[in-house]
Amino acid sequence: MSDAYLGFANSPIGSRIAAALGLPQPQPLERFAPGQPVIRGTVLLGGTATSELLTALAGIFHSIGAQTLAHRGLPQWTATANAAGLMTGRWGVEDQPGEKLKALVFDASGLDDSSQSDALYQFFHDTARSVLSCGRVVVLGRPPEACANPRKATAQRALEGLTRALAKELKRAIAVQLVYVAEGAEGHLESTLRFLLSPRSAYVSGQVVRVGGASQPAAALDWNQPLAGKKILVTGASRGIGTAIAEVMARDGAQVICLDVPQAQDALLEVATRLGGKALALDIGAAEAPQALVDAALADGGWDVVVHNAGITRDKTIANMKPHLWQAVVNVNLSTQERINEALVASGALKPGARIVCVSSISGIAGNMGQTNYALSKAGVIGMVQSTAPHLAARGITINAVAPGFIETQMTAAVPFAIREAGRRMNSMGQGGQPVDVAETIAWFASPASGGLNGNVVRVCGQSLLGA
């Protein structure tokens, strides 16, 4: 469903009316198109005298082909960048702002004490007005729980408050993220930085991502076709977000196995045929479904990625909810995922280095009126991801989740107008997301280069105020 107000607020007359009345003026989001560079515009680097990730960053920006400049607080960037083969320079002259910027990247990994936070203030104070619309801000730190002493852990944890507040202040569709990079995991940072700096992350903001070590070195791959040769199961693929996921996976080179219930077979066949994939009509809530999927995967030579997108809603307040409505939602949205994962892993039907990506929901984080069953199931998905990740890591498999907020689908189009408008506007982007925004985030988790991502839950919600 189109967002009529977004178009109105960006029309010549509408923008003047919205400004005069103090109405929201959401910016149209830039989204990825095949063939375009990771980032169009200059990236400004900031940090401290003890920043620890500069060498890794220089290598990544060289790989991306990005133009970088250095803030005056990071004079060592020039030598580091030059050593990596990058041409660079200093931003601004004599404390005056320089050119407009597409992205800010601040390496806070060397922040050992809260008293050093002035470096953050100075960098963002100087640059906040210089970021272009749909720009990107990424702050890099070390996981607080792994820091050697309480003072460093405190300083690193404080970065979460800074980034989430920045995401609300900068507006103009500028996305802000915090990435904690574990010591020794620098080689697994590239896929995350590519995603967060690019239009692929259009509707992701105010998130905290953890990059850890992986059982295998980061894979070398064609970044234009990162999923080439991969076999990927997408459940609930006949429409909406599921179709978008299958489309993005196929765009990135994968062979998709599109699954949905037998009642959706016609639409499923259309999607699978259009994408050159396979259709698998199956009720995943049935008791025999896990074994059927194991058989299908083994017959395929094993699967590389499983995307658990299928889900249902049966909304009622709990006082009015019949038992079968509760059981159906919990079974399809949560228990089935557990059974399928266990069966695929135990049988060896997932290839080494496989990825499992689950679709949770902002309802599982914030709760929602009339959705106790749905919220329980989606919060359970988060619990499953976080508790299972360490066990799967031992097998070289990762598991992560996305939690969509208000996404423009057939389901949200049926929501009453007032509630729909509230869902669209109550986030830092001032608009709803598109199914492709969820799909792009899942593709990032599914990438062979994302082995350092395990146990993450990333909201695709434009930094919704719900559950923030």
Given for the second form:
There are 2 protein chains.
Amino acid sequence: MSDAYLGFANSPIGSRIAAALGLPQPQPLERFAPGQPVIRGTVLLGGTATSELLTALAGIFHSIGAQTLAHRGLPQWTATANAAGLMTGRWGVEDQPGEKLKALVFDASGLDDSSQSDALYQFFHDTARSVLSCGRVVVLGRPPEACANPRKATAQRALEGLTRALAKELKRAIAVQLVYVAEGAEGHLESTLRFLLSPRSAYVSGQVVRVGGASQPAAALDWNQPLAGKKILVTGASRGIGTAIAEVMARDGAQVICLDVPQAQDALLEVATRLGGKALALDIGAAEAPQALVDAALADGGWDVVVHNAGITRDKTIANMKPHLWQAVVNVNLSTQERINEALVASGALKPGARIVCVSSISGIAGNMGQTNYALSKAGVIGMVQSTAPHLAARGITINAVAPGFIETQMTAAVPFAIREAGRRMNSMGQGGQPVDVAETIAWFASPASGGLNGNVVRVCGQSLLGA
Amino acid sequence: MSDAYLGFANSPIGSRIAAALGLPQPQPLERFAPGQPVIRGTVLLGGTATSELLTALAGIFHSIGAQTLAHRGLPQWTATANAAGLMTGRWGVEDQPGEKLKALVFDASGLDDSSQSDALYQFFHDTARSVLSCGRVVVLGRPPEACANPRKATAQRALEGLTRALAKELKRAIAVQLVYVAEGAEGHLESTLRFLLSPRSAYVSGQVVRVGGASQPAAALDWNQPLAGKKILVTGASRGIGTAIAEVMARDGAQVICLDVPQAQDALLEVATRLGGKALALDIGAAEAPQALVDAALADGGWDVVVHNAGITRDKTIANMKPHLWQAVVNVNLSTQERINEALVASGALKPGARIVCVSSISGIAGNMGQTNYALSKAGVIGMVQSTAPHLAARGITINAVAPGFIETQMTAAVPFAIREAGRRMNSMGQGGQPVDVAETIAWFASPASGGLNGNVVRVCGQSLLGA
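Next up, the form predicted in complex with a further copy of the same chain, please; the one we just looked at was the form predicted alone.
Every chain and every other molecule in the complex is listed next, the one we just looked at coming first.
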């Protein structure tokens, strides 16, 4: 649960020893606490003459209350920002850098051709050394698959390589993301930008997010209590990541229905009571679980959010694996979730605008030795999210998934030292994530303001080196 | 260029030392030599009662001349194989394994629901220990994005997790792939199955390939000289991977037009002369290159294949990078290739049924420190392939890309020892690939029989751990 090395490397003496020996020097991550502003520091805006999202961005930064500046490549930001009632100015004088920056936002939506990529170079060349620790970088583009011609699609797709390389290069716990905003979806960008610019996204880096059109316009929201009044089911809530999810949901205003297997009832009751929620002791792998959940939801007057956090591992090489270990993992991690979603949707037990959030895994993306069952189930979760998203959109429901990397839990604390250390360090943050990092990401998907997110799979892995 | 450790670990004493110390024990990869059969050993077929590809598979194995057996989960294989004139039988008796196997092929196309995944477990549980070194495993499915309902799409997408996990688990240089065959595209599967079952795919593992409908039916072919009579441009042909591509193309019957920059003319002439091809000294990054290539192609009576192998690196962190280094990399690796493709297609300089093969990189997928320019360009190559594929299909032209991992070349030989060793070992093969491995993969895309491959990006990386 604790990363002793992180403390050592950031102690006065330890940091000198680590530097002298060339050891990793992971930076403690800033995390969100209630009452904090979205971003503490200045945001620099960059882009091209043809940037298409500036008006939307000005409105969002006004709503956030952020201090922004314009890079020399985006002089038109000043006028756009002023029109939105936002104080702003130019960053730097002549070719000299200006003040240190907490975030960089580059609007690449107007990039029509790879030969225009110099604008990206100029912006990041000028600013790379000016980003503060735990800073944030967001590149905005248009989804390549929807671009009008191959040249534009190619340029937009190229942004992904830049983003992932920058995320590996900037270090110092600076997170870098790419957000593809569909044309017409500008009004749904705010929840995503608030998440990615804030410490809530501490352990999310090198990710690609797609914001699309939603079935309803984004509703006005109390951003301090975005889940106020929402009824949210969290499975596997009695410990670890599940408990963290329930805590974050409750913090953000939700009434949480905490579910776990009957064997975990004591811990479950403790969590539910502490959070002012309900406890629901139920084995989701049982055949009758979908109907039981429908009944519980309808008795509650319907649920707003379902978080499929519960999952199990039963690791063995396939040659050594018993059939029931295969079946249990595939059933609990995937098949039962398909049945539960179908039952909840068909019965109307999910309210209009409901959110389903699933949990995949790097194992489901990259595969893992000894986890054929787990990897199949977690790749299937991605399939479920991608294939059901269009169907659910027709009902105003969204479905997305997080894919955690190395998260510090009781489970990972039991991993042998060398493997644990490798998992902790082999990512751009040089450390494992905390359960709250997964929970914050799920809360972002769960927000009523996140109607533009549907079918996304976002890793919470500090940009782990592992992948496919 | 040489991996001394691979030799050591496979020497009589070295193998004992490596085992005793727990060092990696990479297996020498079998590679293709002219005259060899596609596969030397028995192929075991598995599947479900609803497998949809068996007739196509029987025809292909008959064409290959392979010895096949049926797993107990696929008793209907015997009748299907017999109907195609293929000798076959059952593998094993009762629950006991039968003879050792060179390849496993599982037809999962009929998998409609994740709850049916037990069939996969049973097949791979029974057989995992019976696969010979350098064996081959191919799982066949239907493309999730085209499945009739979310349940089927989910089950089919789940195959990817299984495949990647198996590829990490089986070791001993056994390669595991997933092939999604679109409905109606069964007639275009043979070139892919021949490639993936043969030693030509030595360093390809953990990949997902999509075989779609082609604009024309697959033509009859001399499989020993699949590129006979074809005129093929290979850029960057004077050394390394480019030379290997030219050699494999010539071996397979092509007339190769070897292109490189004027400074490399001597080496280029040597390669072209040795292979009975032509030399073309030209800087593809120059503004006039597209027209010069159109002229050369038209003077040749048109080209059948273009291989965009030429690429450059100019590594620096973006803060330290000069603008011309950014521009040179993006231009040579991406922008000029867009212009060349457009010019060749628009002018009719590419023959009907032409193939364009591009070279991306793991850097373009995962990003890499110090390679913002390179990663952007190589991600852009993926964008170019994906966005132009539908347009080119209308003209009967295909475009695909390979993404090499750690390949043993003069370039990687110059990498510092520790980084080189990490790159070599951090993959499921425990070694770097050879230039010929990239070349064979390109030759597969270039084949007249590969009309069903369009828009694919396949890594040649021994299933590197690195990814996104």
